[in-house]
Each structure stands twice: as C-alpha cells, then as structure tokens.
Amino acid sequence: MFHAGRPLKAASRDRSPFHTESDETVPFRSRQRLELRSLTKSFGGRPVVVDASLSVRPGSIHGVIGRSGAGKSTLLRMAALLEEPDSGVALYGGVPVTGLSGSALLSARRRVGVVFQSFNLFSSRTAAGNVAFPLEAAGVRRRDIRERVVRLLDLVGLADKADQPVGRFSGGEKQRVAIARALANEPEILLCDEATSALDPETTRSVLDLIASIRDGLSLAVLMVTHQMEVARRVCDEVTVMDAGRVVETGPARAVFSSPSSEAGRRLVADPAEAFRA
C-alpha cells in the first residue's frame, strides 16, 4: 500500500498495508536478506566484535543477545552502515555495501530502517513531522510525504495523535513513532537496537507484537539486539549468541533456548541477569 519503487506499489488503495503477492514479491523478497560476513572492530585496538557472521532470511527476526559489551550494537552498527568495520562486509540482498561513500552510501542507508533504545526522536515536532523527517531528507515530494505518514501512523496505531507533539507522549508511544519513522523510507531491512529496553513489561509485549506484525505483513529481514531473553523468546525466529565480540552460537530460536550448545549460551539461558554483567 505504500508508494515507492516496491512491489507492495502494486497493491490497490483498497488493500491492507500488508498485501502482498508471491508472485509480485518473490524478486523484491530476494533482496531483503542480510548478511554479515567476518565482520571485526576495534576501538583504541581493544577488540570488540571479532570475525562476526549472521545472515537474516527475508520475513524473520533475527535476535543477537549476549552479555553487556558482547559487541552487540557494534554489529548492528556495521550492519546500518553507521559503523566502518576494520575488515569483513555487509550485503544487502547479496549485494556489498560495507565501505560506500557520498550518495552511494545514503542511497544504500535508505534501505534499512533502525529502531534505537532512546527512540532519537524531535521532542519539539509532531509524531507526524517526526515520521516526515527521513522523507523530507531525502527530497519526497510533499503530496506523497503526507500520504506515507498518515498510513504509517495508522500502522502503529497512532493515527488520533499525528498532530501532537512527541515531547508529551508515553514511552511506548515514543517507540511507535520510532518504528513509523524507521519505515518511512520503505526499507528492506529493519534494524532494532534494544528497542523495548526502556519500557516496561506490557508495553514491551504491545511493541513486540508491532513488529512481529510489521515483519509478516512486510516480509521484513529484522535484526533485534536486546539483552532481554523473554523478548528474543517471544519473537525471533533465529538467535545469534555472542561473547568477547565472537559469533559462538547461532541457531533456531527454539533449539538455542532449549539446548544451547555454547557455554555463554547456556549461561545466558540458566540466568538470564548474565546478560547485564559485563
């Protein structure tokens, strides 16, 4: 139901936001799959994501957990291209785009939408600007910026609130306006840093739930960093479990869970506070 160059363009106005064809989407579907391949950072030559790989299938969310300063959001990071890892790549849809630069870069950023713990958002504008910003950055022509932002807000549920400005809202609503403002671009990957971190337990499930809807209705690849174990439980399909910055376990959400077969994996499980122990 959106209108930019996706086959979800096809869908009539008549349909859900999440419409989709196999038929029509199977090329597009093929380009959302993201991979990490031997990705390695350093601050201050300290190691802190070493020879990292993941791949996120199309239509699942991919949780990365693992203990405070496992280099968790280093990863996302790279994975956002906010980050430059000091070797190693990152494909979208098979393609590279580690190591862009000027327009090559924005255009290839534009295709990821990420979600960050303290929301980012403009206190001072409206959930509607909020959802406007990206759009206007990059040059939408304003008929269209109004279009996407009042389907987005629905989306979240937020259409009753577009005109008031965020500065007043609750957390979780706070995360709502992130989330539309994350898709304003259309991505083909969603990106979520610790994003229900700083809301409490029934907020945490409503935005959960929000995103594992997003993800069936848009056939998303997500990627969730969270050290909370009952939100990878709740709705990854796959987790990656990291320690020291190392990829040492990944696998079926269920099967990591139920038999970890890493030592920081099967601390993780045992104890879910080991997650908060640097």
Second form
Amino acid sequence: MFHAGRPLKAASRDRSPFHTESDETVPFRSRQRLELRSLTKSFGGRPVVVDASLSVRPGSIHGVIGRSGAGKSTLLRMAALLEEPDSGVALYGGVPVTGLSGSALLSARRRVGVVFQSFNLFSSRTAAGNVAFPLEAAGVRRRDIRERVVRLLDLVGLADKADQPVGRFSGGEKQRVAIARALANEPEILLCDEATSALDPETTRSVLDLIASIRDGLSLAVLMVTHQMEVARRVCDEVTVMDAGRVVETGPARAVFSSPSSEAGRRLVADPAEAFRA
Amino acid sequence: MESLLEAVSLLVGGDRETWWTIATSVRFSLWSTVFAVIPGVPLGAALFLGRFKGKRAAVALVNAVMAVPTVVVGLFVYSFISRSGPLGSLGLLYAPGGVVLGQAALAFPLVAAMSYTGLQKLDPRYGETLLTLGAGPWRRLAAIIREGRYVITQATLAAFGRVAGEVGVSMMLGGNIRWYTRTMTTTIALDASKGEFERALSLGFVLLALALLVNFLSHLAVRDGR
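Show the form predicted in complex with its partner chain, please, because up to now only the form predicted alone has appeared in this conversation.
Below is the entire complex, every chain and molecule, led by the chain shown above.
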C-alpha cells in the first residue's frame, strides 16, 4: 500500500536531501550523539523520571519501552527540550542543551526533529506546505525551500502528492509528511513519540521501514518511545526499559528481547500487553 | 396588523431614515468587530499556546469579563472618553467613534474567550509541534490562528451578532443622535417607548434576519471545520 520512497542510501550517495542547487556547501549535520545524563523530573512533587540516562549513537535507533506512566514520554520531551528537567542534562553532539532560552533554545530545537503519534499537520497547507514550514521558520530562501521540499517528499515517497491538501491523506501518508517535515531542518537527532501507535499494522511496517532507511541513509540518532513491543523488536538497535520513572535496563535490542535482565523487561517481553497497563 | 404592514412598507419602500439606520448599525458593528478581533484573536491564541503560571486565572478573567453587562462596559468606556476622562480630548463621546470603541470593548473578551475555547479542540500538542519545528512566538501565533480559522470565524461572527444586537453601549456612548449615532437597537428602544411601533418592527425584522444570517454562516464555518 505504501512505498518506502526512494532508497536513502542511493539518495545520500548521490546528494543529501538537504543539498540545494544554489548552495553547494550545505552540510548534512548528522553523525551526532544524543545523550541524556541523570535526568530527573517531578510534577507536583510526584517524581515522573528519576535519574534517567541513555545514549543514542548516530546511525542507530534506540527504543524506550515500558508500561504506561513509566516516564517514557517525559524523557523524550526533555530530550526534545519541551520540558526542563529538575536536574540532569541533555547533550546534542556532546554539547549541553538543557537550560537554554531565547534564540539559543530555538537554534537547539532546530537540531532535533520530532514525530508525534497525532501527526499534527497543518490542515490549511498542502504536503509541500507542511514540509516547507520549518524551513520558512528558519529563514531559508524560497527557491531553496522548494528544492528541499521536493527532495524530502521524494524521500518519503510522496513526491507525487506534494501539492495535495493533507486532509485527504491516509494515516500512513500523514505520518510520512510529518517525518519529512521533522527532517526539513537537517536535524542531527530524530525523536519519535509513539509515531506508529495510530497506524494499522501494514502501515506501521511501512513507516518503520522508512525510519530505518533514514537511520541508514542519513546516520541520524533516532530515539523512539513506543508501547508496541513488535515495533521495538523490528527496528531498534538498542533498547532501554523504563519502570516507575527509572531506567532499569539498557542494551542491544536482541539481548533485551532474548534475555531481559530486569523484572520489568521480563514482564514486557513475556506479555507485550503489559506495556499498555499503568 | 396595520403596524406590521407599515413596517414592511418602510423596508420595501426604501424609507431613507430606516435604511440609513440599518446601514449605520451594520457599519458600527463591522468596525467594532474588526477592532475586537485584532487583539481578541491573538489573545485567545496566546492563551492556548502559552505555558505560564496564572494561565487558569487569565482564562477565568477573560471569561468573567465576557459576562459583564453591556451598560457596565458602556459606563467603563464612558469614564475614559468623557470630557474629564483620559481620552476626553479625542471627542469620542456621543460620536460614532465612541460607539465603535464601546462595542469593541464589549466584543473583545467574547472573541478572546471563544477563540481560546475553540482552539482547545485542536490537539493539545499542536503548540509543542510548532516549538519542535523551530517556530518563533509570532510564527507560532500565526500558524495556530490559521489552523483554527474556522473557530475564529465563529468567534468573529458571534462578536458581530453580539454588537449588532446590543443597546446599552450604543445608547450610553452614542447618545442616540438622529442621522449621526442612531442604530437599529437604539431606534427600537426609542420608538417603542413612544408607542411608534412601525419603524421599531421593521428594524426588528432586520435584526432577526441578521441574527439568522450570522447563525447560518456560523453553522457553515463549523461544518467546513470538520
């Protein structure tokens, strides 16, 4: 039903999707590590994330799994600079980005792409208009925007639908547009918060294939929060298990799924429905 | 029955004063709606997007102001534009500018509150999505207003309906001066008090038609927004 788009390896070998005719030197700022060090966050005195650390290598997908309320999404929100931790620090490419404000915060946010479960596309814009939005916000020249947008939509397999309003798109197509939009600012890091939870199994596979090809082709560090064990199993290189706000296990996905070392990990692997319990 | 026929004939026959009053009312209402929407919509959108301490109190305040009676709003604006008020030198009292200002003050909290409430129907993460896309505050505001255009259209129409049908502010700040500040509602109030129902009835028909039109357009905005 959905095609994964142009093979990214071919695309990156030929030319980065962010390369423009007019600016031959635009670099693709990938190959940066995402590190979260000892992040702690409480809401109303209730600890939600406690001393959580993890590191995402460039060119890898790092899954965060756990039951509902385990603190996964709050951890991702702190990584996305949407939530300020009470203590601890997030680092993009080794540079601390926690505690920034004003234009420094805006610049740091442009180094990360975020894909949410609910797409949040602009219904008033076409697919191309949606992908163009972050480029407009970053002050990219109009001529370059068009060129980049075409490449990005080609990347996600929607080049032929560039000028169609997104309201008519299927869930999978909307998520592809959201991914293209998240990649528009040449992020070093891609954060996916339950990005496939609203999709049917076939579309989920197709979107996961796309994310995996982005990892391979663009060497992004991808942090993926998910309830869906089969999603983590299918695409993640490493997995972190969270329980009651704490990181209880981290390791290669294969090892975590074959012989989990934590009680929470064992429960999740034994019964994937456990992830939906609070 | 005779009054009814006379009322219809005033409209159909193109009675100059009746139609002048209608045109003046619509003109005042349009301008005051514009002046209410310009600050009201961004305020509603900012309340939706904003994450700050006291947000609940700010929303409650906007909602409370919306419920203030028209004569109280009129009195408040009167204190500003009366000869001894801070804006007295502008000569707005008993002039079209005063009516427009008063009606705008009346409609402003309505627009802000309805915009805010309407935008709540969007995904609460819309604002955060805009943050992650690197949009600055003004671009976020513009994007959310564009995204909520149907609810904002509804808020605008409601504001127009509110000011077109109000009488307290127009009477207090406009003075109901013939061929100058007289509106449909002040004419109805005056003529009815004198027992002259023909023109009051004819203007009542127009107000009713206006209310139905606003309702219909609002319904269209809701339908298109789905």
